[in-house]
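So this first bit is one chain, no partners, the form predicted on its own, shown in structure tokens.
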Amino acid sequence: MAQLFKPYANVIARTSIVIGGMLPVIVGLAAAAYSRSPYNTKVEVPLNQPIPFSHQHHAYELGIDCRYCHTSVEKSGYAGLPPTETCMSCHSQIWTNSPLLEPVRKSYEDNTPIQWNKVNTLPSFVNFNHSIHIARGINCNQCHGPVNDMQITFKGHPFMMQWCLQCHRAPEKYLYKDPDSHSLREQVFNVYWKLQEKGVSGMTPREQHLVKGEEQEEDGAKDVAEGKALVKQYGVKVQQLADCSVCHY
């Protein structure tokens, strides 16, 4: 009788074992890459908007303080976003015929508000309250990447529960004391105003990491150890920070 299978079958046979062994590692992985790619996070990715609002004009080079248009971002858990008449403080007065912002002017005048598309979005069971933040420092950069350069808002971190557990799991990688602040809250915006007055080269090395929007995790020993002994004058309970009901509650 003639032989049912060929050689070359046992060798089909173990790369089909091969392949089926290692089809779902592939598979997991290819996933958890695209769940992490710009095209699924959107990070630097600019979202459109019905008018074209530039941070980097507004914030940098006219130099308006983040809280006239984010007015509860130090008081309440959402930073807010400006009404209609926020906007026509300054633009009934200047480019009052663009045709860029006539969607302010109609808005100003059917006193509808501008339905701007969210950029940085939390899932429903995440709770994120920015005054907490704020109150310690943690400057906006750190969050939301280089806001002073964004000319359309776009999201600059993936907002991933590891990546915020990287800080809550060790705060003194991340706190830092400003001496030319008086207050925390200060700090935080003080560094826009360095910006506009020194520019990048006359800040400091961790200054210089906020404004391009960079990580800013620090593992040199005088940065830690000085993190540290501001996590102990804050009062900031390292073991709570890390447990679920922080954020889920």
Second form
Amino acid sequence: MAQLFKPYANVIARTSIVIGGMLPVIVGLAAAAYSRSPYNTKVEVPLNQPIPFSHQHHAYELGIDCRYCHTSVEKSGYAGLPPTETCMSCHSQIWTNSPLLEPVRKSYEDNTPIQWNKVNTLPSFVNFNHSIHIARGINCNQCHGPVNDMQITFKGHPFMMQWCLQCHRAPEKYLYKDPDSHSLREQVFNVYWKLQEKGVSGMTPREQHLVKGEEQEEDGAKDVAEGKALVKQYGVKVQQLADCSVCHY
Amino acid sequence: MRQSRASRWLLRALKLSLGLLVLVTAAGCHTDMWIQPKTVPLEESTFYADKSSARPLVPGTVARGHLEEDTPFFTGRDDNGQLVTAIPVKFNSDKEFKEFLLRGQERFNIYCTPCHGRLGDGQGMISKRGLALRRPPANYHTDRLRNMPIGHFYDVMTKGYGVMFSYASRVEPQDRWAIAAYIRALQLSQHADSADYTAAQRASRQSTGSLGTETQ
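Given the form predicted on its own above, I would also like to look at the protein as it appears in the form predicted together with its partner chain.
Full complex below, order starting with the chain above.
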């Protein structure tokens, strides 16, 4: 009988053992990479909406304050989406014939809400609250990306736990005070007024990163010192901010 | 012989780990904790016919803390239906009043400037776009509006006026009064003449070209 296994079979056996052993790890890593990739998280992928609503047009070019439409953002957990009535406060007057606005008019006449597709979502087991972040002067763009540039709204960041934690573990890197604003809350919205009034070049480096939707660069020691002072002033409990119970309860 | 037993054992281990992997991965597919049956604001409901998870109030309901007994405060009219001429809010100090005005300025800039402009002259961005408007936003600096009781401004915000929509759902009563007060301040500032300034202010204006007491 001819030899069934040639000597090189040993090599095959050994390599396949190694590969076989590594396979679960490889698959695991690939799955993790996939779940974090924009392909899965849909980051920066504009979402189809019933009406091509443009933040760039309304919030930047026309200079409408976020709160005109997202009324509850500074006082409640939810930012809220504007009811049809809010659109109609202007569009009963302007662009009254635009075909793009037909669904808005229909919704207003029939008293049925416009069904926007939600861009940002968290799992139900995560609690999030807008008002506390706004009260600490954290800009919308820090979390949502360059909203002032969006023709069609997209997700600026995948809200992975790790991403929330990188700030919750070291809020001093992210907190700042704009000397031109009365309060931290107000500075959040002043960023957009400033952008309209002075353009990007008239803003501080930090604000420029915000309006362009860039990641903040490694901070200078001065900024972190300012952040530390704010953490103290506002009594931010850094030790507890990364506790599981802050977001999961 | 020894080798093949080892390889059989290995194969079994491999199958087991693959099975485990499938199990672990499948466990991650559970969505029952991700999408819990509670409703979050704005979520579509599968229960109600109109698919709205937020339910309208039953007519006649009074929410806790919303028994609006203080007629002038909530309607801008006194018990005889006349527009009130003074703000029905009490201030304990000048500082409180100043904060009230600043709040009014902030709210005005959010909700009213797109149409009425920062000065209340009706030259907001909507007017400036040069589009055909059914009615232009009002200019507050007319004799008629300067002489209107302050309750009128509250009334306009609460109920709307002509083609202007009501802002009652977005601006709370307290803030509506703050805006009304700020509109009065705007009217004064746009209708001031040199007699309204003290001699010192006039002198400082001549030397610096500004009054040095900006509202911002």
